[in-house]
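Given as structure tokens, the chain that follows is alone and in the form predicted on its own.
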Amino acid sequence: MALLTVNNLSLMLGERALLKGVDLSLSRGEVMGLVGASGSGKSLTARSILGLPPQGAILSGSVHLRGTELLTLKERALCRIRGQDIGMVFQDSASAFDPLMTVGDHVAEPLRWHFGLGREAARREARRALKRAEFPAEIDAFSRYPHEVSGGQRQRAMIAAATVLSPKLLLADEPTTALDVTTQASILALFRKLASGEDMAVLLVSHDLPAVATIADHLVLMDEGSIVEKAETAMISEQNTPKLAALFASARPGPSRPVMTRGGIVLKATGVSYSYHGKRALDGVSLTLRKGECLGLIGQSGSGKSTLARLVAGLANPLEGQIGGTGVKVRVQMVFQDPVGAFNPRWTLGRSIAEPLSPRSRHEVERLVTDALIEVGLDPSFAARYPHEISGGQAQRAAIARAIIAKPDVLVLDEPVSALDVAIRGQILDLLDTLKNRHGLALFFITHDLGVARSIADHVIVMQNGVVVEEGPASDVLAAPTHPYTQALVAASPSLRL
């Protein structure tokens, strides 16, 4: 007998149809991966089964657990349902947690609303739940704030929270986008674990399908509020299954580039070293980047990689060695993973974008501004639109125009495609490659992705710990790593696997 049952569940929000019959089955101990493009409707089906669909929509339907019918329960009831019976695991776990509190006491919370256990008899639970979700037995998670650990140690414990009532359903919507391969890896075996060992149910969310398919045992695909297919993910083929079979073809990354010197050296780091809090973040790090060229900087969280991009574009000072070009100035500018944070939301997309110009007249400010947007394949229209009124990626073309619109030698790239869809992130990619070809740009592109390393990467600089441990051009290292560590996160990398 099904655990969760979905039937013909649909969403209106005003006049538009966000979900539209929507049919899913779920039983314990299975893992159901639900992918799609961005606004397929795949968060907001998740997030219904919760009771929590956007304010103002309408609900019809039925959403089934173990017979009890969740749409028409009260909040009060929903309330005791979530955390106990359904656990929600969140996209971006920084700010689902409040700075305030420990992460243990995170993790302790659940237990002390839904039972009244006292604060040790709590603490002690959530220790288990957190040994249970491999949070680092290392780190005592009742002295440290979510900002004082890592994004995968973040994860962890926020998995530790939604299970530490041993629900029955586990909801993780998007629960790896921002993590590095290795992470993301352990990550999804611990929701297949979860699945096996605590006989949970587990629907993973997700637009990361070559990710999800290694732990799923059903995929369901969505598009624009539908389900167009599903199936067992052993099951998927070209005649099976057409549209799950094309979505994993373009997941596939491309065939490297070859190796080629584009120009003259633009930018040069010399036995670079920082510290953070008197702990080595770099050290005697030295790159060379040369006009036209793409070099791809990979690693695990932690691995400095973050740390040398704020430093080559000029955000911080090297404690030992040097960074700049070769006797000229060189002109930087960043692009940064999220795009919509990265820009004033009460500033017009026009008004940001020009942000970087030296004073100029209006007119040739507008002028700028509506090339640059064409540039990047947006109308000029988007000039008068704010940050919040735009899609992922149609932000994330506002955030390179605004790069851009200076006409620098070098773009620093952190994560700028990680949570894009397979589609949106090959057109950025794309653009990308038009915009270093046409202009000359270097290009410093850190990604977790090592497929999309290999599909826009001239060269590749691996960083564990600080120290770069392996480099070259990208059809190189990734097809034949020789370093340990190189060879764990291309294993670990379920794009170069497909």
Contents of the next structure:
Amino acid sequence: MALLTVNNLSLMLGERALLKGVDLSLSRGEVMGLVGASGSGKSLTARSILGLPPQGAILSGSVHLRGTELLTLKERALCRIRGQDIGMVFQDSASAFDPLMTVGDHVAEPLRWHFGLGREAARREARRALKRAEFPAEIDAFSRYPHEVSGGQRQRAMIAAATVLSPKLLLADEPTTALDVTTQASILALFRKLASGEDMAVLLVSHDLPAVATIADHLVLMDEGSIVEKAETAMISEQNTPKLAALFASARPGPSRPVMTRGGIVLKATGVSYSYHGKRALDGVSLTLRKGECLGLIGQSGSGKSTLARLVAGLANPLEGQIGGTGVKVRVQMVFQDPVGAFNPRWTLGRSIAEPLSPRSRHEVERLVTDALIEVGLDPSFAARYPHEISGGQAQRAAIARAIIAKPDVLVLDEPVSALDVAIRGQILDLLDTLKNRHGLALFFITHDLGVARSIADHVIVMQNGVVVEEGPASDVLAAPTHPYTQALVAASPSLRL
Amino acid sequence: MGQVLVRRVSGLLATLAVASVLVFALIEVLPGDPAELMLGTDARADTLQALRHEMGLDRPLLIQYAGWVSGMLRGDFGTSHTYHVPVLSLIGERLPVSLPLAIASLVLAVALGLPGGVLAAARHQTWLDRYLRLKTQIVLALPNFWLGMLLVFIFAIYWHWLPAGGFPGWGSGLAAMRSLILPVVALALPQAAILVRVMRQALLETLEDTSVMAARARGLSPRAALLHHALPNALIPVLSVMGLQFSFLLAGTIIIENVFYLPGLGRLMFQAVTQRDLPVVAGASMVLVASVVAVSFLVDLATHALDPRLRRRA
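Just the form predicted on its own so far, so send over the form predicted together with the partner chain.
The complete assembly is shown below, putting the previous chain first.
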């Protein structure tokens, strides 16, 4: 018998129907992947099951947890169920922790709150939960505050806090999105282990289908508040689920790019080093950017890739080594990860896009902005809009328009697609590829996602702890990596294995 | 922590040094010669000259400044021109009125403001929230001397419950406390209104945090999530505001003590300015500056103690 049965669950927020008749059923020991684009209602479904929908939302339908109807339950009874029968893991562990409380005390809190355990007894139990969530034993969770442990460790502590009372149902909302590929793989494995070993039912909400597919028994695809497809993961290729199949296909990297005749050198860095507060961030890094070529820089967070991006963009100067163009002045523009945050919220997009331009007549500025918008596939009317009025994908297009309006030679792109949905990701990559070929741009593309690197980069360099460990044509490096670090990255990348 | 302490203390001393230069310079550019003021306009030139010499006014500025600062360091703030007694003893007489006035006002403002703000945030967008917002808006719009006069009119003149002004001295016990009630209320109400708004806003912001939602997901009741997680985080910015408010309250005593005829530091300063009693003005200013600096120092230390993100960075 199913542990959780969701029937015809709908959610209205004001006039808008955000969930429209969602049906789900999940048994103990099972992992279900709930996937879909942002805004498809997958996170709302998880929050509604927990009885914590956004303020003012009206729920209808039914949510049964082992025979108990949750939707009609009083708040007091729901409080007993949350934490005890249902645990929840959130996406961004940095903001999901109270910064004034140690990570260990977060794990101990449900024990004290639900069972009235004393401080020491609660901590003893919490240690057990931390161990089960594979929180490193050598770190004392009760003397560390959330900002003093790594993202992966925080996520493990949050899983410990969600499972400390051994709930039957574990909800996880994008639990690995903010993590490196290797950490992501081990956290996903932990969810699988909790489902099988502790007999929990796990509902995994994610936009990353390939990642979820590595551990989920079932896959459920949501779109605009409805479930559009369900499939057994093991039989995905045999079932009639065209949308899931399409999503897999769009996440799959395109065919490896043929190595073309190489363009002239635009920018060269030799023996570049950099330090922050006495800590070496870059050590003797060299690279070459060529006309009409995309150089992919692969590395995990902390590998120094964003530092290198800043140096190449001229936002900081290297302590040692040299970065420079060959003879003539090189124009460099940069595109950032968070497209909406990269715009001044009080400026229209047109004003922001025109900002890099040298002074010229209003008429000419308008013409150039219109050209740039059309070039990136946006309607010229976007010039009058504000950043909050457009989607993430549109904002990233606008950011690219701002970068190319000054006719740069080099475009530095720092994780430009990692904040975007998979479907939009492909469109942005296509756009960048077109621009590169049309204008002979040199792209310096920073990413932690090997699938993305393979689909856009001609050449790649792989960085670890501020040192380049491997480089070469993208197809060679990603198909047959030689350095153990690259091999580990490739092995941990679900999107490459498809 | 030790390093932070050293840095803050040196900052505190530097602020005091800069303040002393400013106070001295301001007094120097103030129009009016104190010697002339004491003797009257028809004084003989040589008498005036002799008095200026006696008061040290004919010495170079740098020497005057050095003398003033080294005197203060030895506990000698100079002698009042009007009362002919040491400035420090004048200030010493007045502080027991002003300091309790400011502290009691802060305590009252906090006692009204923090619970008010928490209540308004917890009952966000209910009649209570709207009522509190309207009330604080009205109080904020009132200048505090006018509020003082209003209070006097209602509680002293109309109902005869409390004295309208004056201070019988601490020796009179209860009567002394009664005479401070209205000034304390007049000073505290606007600050309480500010605190209600700041506390409400800070709490509403932290209530939106994922960490509060995560606490609810662990099974905490709305009230427990607010008290254990949202409130401590919201209090950190509010604490800084409270530090600033204490400075406002000290400065506010200048007006309120005049409205209520209280023999405090504020009234002493007001009189000294009108009488060109420069040593008193300078000394009282320095005492005010020192207490403001000391309070912001304490607030800094408290913030460091409360927020682990600041604590360990040092």
